[in-house]
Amino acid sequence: MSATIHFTIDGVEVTGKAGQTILQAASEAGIYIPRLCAHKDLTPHGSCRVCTVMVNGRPQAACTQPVSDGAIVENETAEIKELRRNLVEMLFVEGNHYCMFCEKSGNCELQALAYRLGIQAPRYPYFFPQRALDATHPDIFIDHNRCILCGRCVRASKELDGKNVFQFIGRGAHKRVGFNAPDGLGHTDAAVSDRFVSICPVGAILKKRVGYAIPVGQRLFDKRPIGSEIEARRAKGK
């Protein structure tokens, strides 16, 4: 049985290896599959469904969903295209994500993603909900109103940073993310230098005293579309 397993991802001839996702395999090819859940230095997870695509007529997650021989991915098709804005937009009503005024404007992967779908304002009522504040750290500030509930801060404190920093607590409505110290982030070991301060997509953790250091303007996205550093690959045929 050959290692190399191919498959097609809207009718382009793509390569991956036993043990490969479609979302990790299709990076490599240059193909941008949207995510924000995902992230390649932390296990798969599966949580936000934007990297939804196709497989044989069925829906399936990206960044989990094995890449098997002979498949047939569908990626950019217009039912796929309306149900990722459908999921953007409802995480933007959920929230509190006033994007004028949020430091990680430029360099919200959210924000960016929401840009590239072509939404300009989602089409469904807001919730505001009542959310609260952590400044307990001396030097990490956590803003619940913009978290996603994307699960990166939780696995990378566990997978990168050898700790257990972040749980998520409550169900359904109610589902957050908490701290393993019940006065805060500051009564945790959390280190500025830990690598979950960095993963986090949106502006639910940041760093004090840095805020504004790269001016609007000249930010990750305010120069180029989100996932076009994957793309870049393809075009220079790698």
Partner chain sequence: MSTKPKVATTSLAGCFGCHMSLLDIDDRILKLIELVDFNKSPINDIKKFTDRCLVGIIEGGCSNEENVHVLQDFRKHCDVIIALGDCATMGGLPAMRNHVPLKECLEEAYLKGPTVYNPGGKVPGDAELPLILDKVYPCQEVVKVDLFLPGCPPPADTIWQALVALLNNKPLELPYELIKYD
Given for the second form:
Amino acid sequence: MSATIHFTIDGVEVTGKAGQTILQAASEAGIYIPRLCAHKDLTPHGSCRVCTVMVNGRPQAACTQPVSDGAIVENETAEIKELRRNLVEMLFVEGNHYCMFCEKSGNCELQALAYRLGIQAPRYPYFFPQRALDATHPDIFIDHNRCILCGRCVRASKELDGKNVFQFIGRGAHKRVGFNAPDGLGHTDAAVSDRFVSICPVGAILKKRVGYAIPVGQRLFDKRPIGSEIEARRAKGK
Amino acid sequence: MKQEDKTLIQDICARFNRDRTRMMDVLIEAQRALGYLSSDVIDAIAEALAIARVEVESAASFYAFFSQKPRGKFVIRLCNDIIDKLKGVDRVASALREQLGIDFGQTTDDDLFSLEWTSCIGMCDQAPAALINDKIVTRLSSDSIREIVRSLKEHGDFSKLKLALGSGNNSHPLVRSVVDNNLLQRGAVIFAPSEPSQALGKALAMSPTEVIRSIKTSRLRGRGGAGFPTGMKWEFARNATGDARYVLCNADEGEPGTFKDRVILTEAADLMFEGMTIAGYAIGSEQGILYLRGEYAYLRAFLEDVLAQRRSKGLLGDNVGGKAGFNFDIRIQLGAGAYICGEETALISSCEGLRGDPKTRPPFPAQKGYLDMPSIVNNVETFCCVTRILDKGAGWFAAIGTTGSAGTKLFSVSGDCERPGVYELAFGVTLAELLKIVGAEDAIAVQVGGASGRMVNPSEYGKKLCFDELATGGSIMVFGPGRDVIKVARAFMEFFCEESCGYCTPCRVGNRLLKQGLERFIRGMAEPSDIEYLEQLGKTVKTMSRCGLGQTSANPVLSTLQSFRSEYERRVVKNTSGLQPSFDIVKALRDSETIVKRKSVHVGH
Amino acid sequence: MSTKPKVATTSLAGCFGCHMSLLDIDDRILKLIELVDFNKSPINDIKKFTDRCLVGIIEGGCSNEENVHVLQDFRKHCDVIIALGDCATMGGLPAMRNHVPLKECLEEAYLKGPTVYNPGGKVPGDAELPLILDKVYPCQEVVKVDLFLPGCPPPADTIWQALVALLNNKPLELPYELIKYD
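Please give the other form, namely the form predicted together with the partner chain, since only the form predicted alone has been shown so far.
Then the entire complex follows, led off by the chain already shown.
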């Protein structure tokens, strides 16, 4: 097998390595493919579907799809952007996302993606689900209202922290993140220094007692769209 | 937790070698022994299997038949699929509510009965039907269900019910079920007379690659619905590297309106097991698994007996059929109520003792399947075809049916027709011909391929049933004059909302939105723009979903929008006021009026 | 009589913060009143519509029956309805009560809350008080909304640009910095 793989994304020649995913190769080449469940330090999950691209005309999740020689990948077409918008809007109405009092606002990847896609309001009706809070841990809050079921915490606890604090519970509309203790996170071996705490893309996992250390207006995505740092690589490369 | 219960859990786990991949069996046995899976039971299982408790809870909470709350001695699960609705399940439900004094989702105070709804249980030809624990009752009426409940109350024993046993092996001592086969037409392949074990003997006389070549020559395609060429799948698995290989048979027949595998399992189980054995020989496997849906648990003892007989005849075990070095055996993996497990990678997850989540592809099961080893997953009917192909020859098989769709197909026909049942017909029969055979020439709409299939209008009845025109895994649901296709579509969307695993966004959220969208049409609140809204939403779910369930779950909406567009168009009302018809101020004020004990002075009542 | 386009505004279940943000357009308000006449609005304290309006700007969602009537009245009198701010768009802070049954909410507020002094022991129900809805409804669930401007509050520039675009009959293209949900 040749180690180098050549393909195109929106007509741009991209070089990848065998075994890489489209998302990894794109990121290295300075092309941003939107994503929520994917994280560079974690095994791909393929659940949010936001990174879906067309590979030779067929929809595939870029975070799990391996690069292949000669593939024609479409990323930023009007059609795909519309479909991604719909997914992000679905996530907004499915949970309870009150950005105005969320500590994560400005650093939230869901919100940032909505900004990047130019969403002014979701076109779907809000579900206003009943979801729980868990404050049993001395240093960590869990707010299921904001959870988008991306599974980053589940994977981070296993793969990066060497623990097994979370797993998905229930199915379909009743699916949620569960803890390895019936009485809440405080009864697990989760620690505030664990990677799962900061890896949450939304405000579902927060450290206690550190609210608004960085003021709104100076946060990660307040001025620059999400993905800018990846796109900067390409600008630099040229 | 009582020490004896803890010991019991430890014994169950020990029986499965404390192997966490046998979690399904452990949970099934634990629930059978202790009634439900309490938090203590979950802890005890986690301890015995030496895994995190959340892993146990994760699997236990996924399947509809597992309960983490106490339930009655008799759990009555009434099937709520569309055909049961057409056949009067609502009257049965009312009788149950009335007689038990509880609603669905509840348990009687004497802990005798729990009432639940369940998705299609594979009895559409004898609807309305229900599961009582793992027994089946069919052709229910409000009178018959009252009598059943009365008798259960009196005797506390299902076996005391005076029920007429069904046809064929349904009367077998190990089955003793009221289910009828309704096998109304036998064809040349599956239900033709055949000599047992002849095919296996012929296969073992060939080399494994010759067997695969023969399957390829026969042009056999998977009977589950997707129609992937079987021989090619086997070749991939054979050529993939791995320390072991597995043959999995998909008997998770959950597609609404399908019940043909039920009849194979009852009347032709040997044919299927023989096909699995041939597959084992062909791909170099020593282990087969029959994944039997939880709804068909009533057939389990019978199927175990068939396997035992095959072992005693030397058709399973070491040196199968006298072929030195070919060792192959089959175990039955019972499911626990999850339609998604009919998706091949979800089925594998379930066999591994996990939640029934589909797996990421690639790698495909043929490369990395069960326990990460090369595996094939084929439908019950496909394995039966395999046996017959080896017996009668690839050319014989390929000559039946059409060029793209060789062989016969079992059709499960239900709904508004005179003769619901299973029909084995050569591929290429037109829908019109089938409708004539089953006595449904006045059908206004036919759902071909189950909930995930498509709704066909009379202008398409001339089309052929085959992979290239009207594809189906077997389900044919007939709707007669006066039926409302949008309500049918809504019933299918309710099914998908219930059965989505929730792994990916579009399927988990989009199906609920689609159902809500249909609701607007049914309640007369839709506007012209709602048609495009449904189309866009349907396209998003179809394009962006991760597995076959989500990629087809929008079909009820998309296909009715295509084939019955006028049904939607005649319901839309142009909105000139700018007010949302869905906003119901009377309802929105009801709670408030109750709390402050006065009526609104603005809103008329 | 003036031929300038007319603008109406209201605050439903909101905090008037969005109106404050409207005033934050600073001296451009002078430009604005050259361009438009304000009709029903707290800005000029006109209580009832006296004419048909081009634009109706709505702050806040619907929490009680009066909110519903006002919103429906706006829809009747305005060509374009703008949902201004997160409360109008998704319920906002008041919608936090959507996760608690109404009875519990009212009991906490009027009967059981730690700071409640209510010797009568009743939830207020005078006929002058509008009845509260079972939950807070975003505006688009009650009437058709033509344009959403998110934010808590939306930046003054967002409001300005939206109005200018509308008045000039141009499509609204907000730069990245001006779509914010916080």
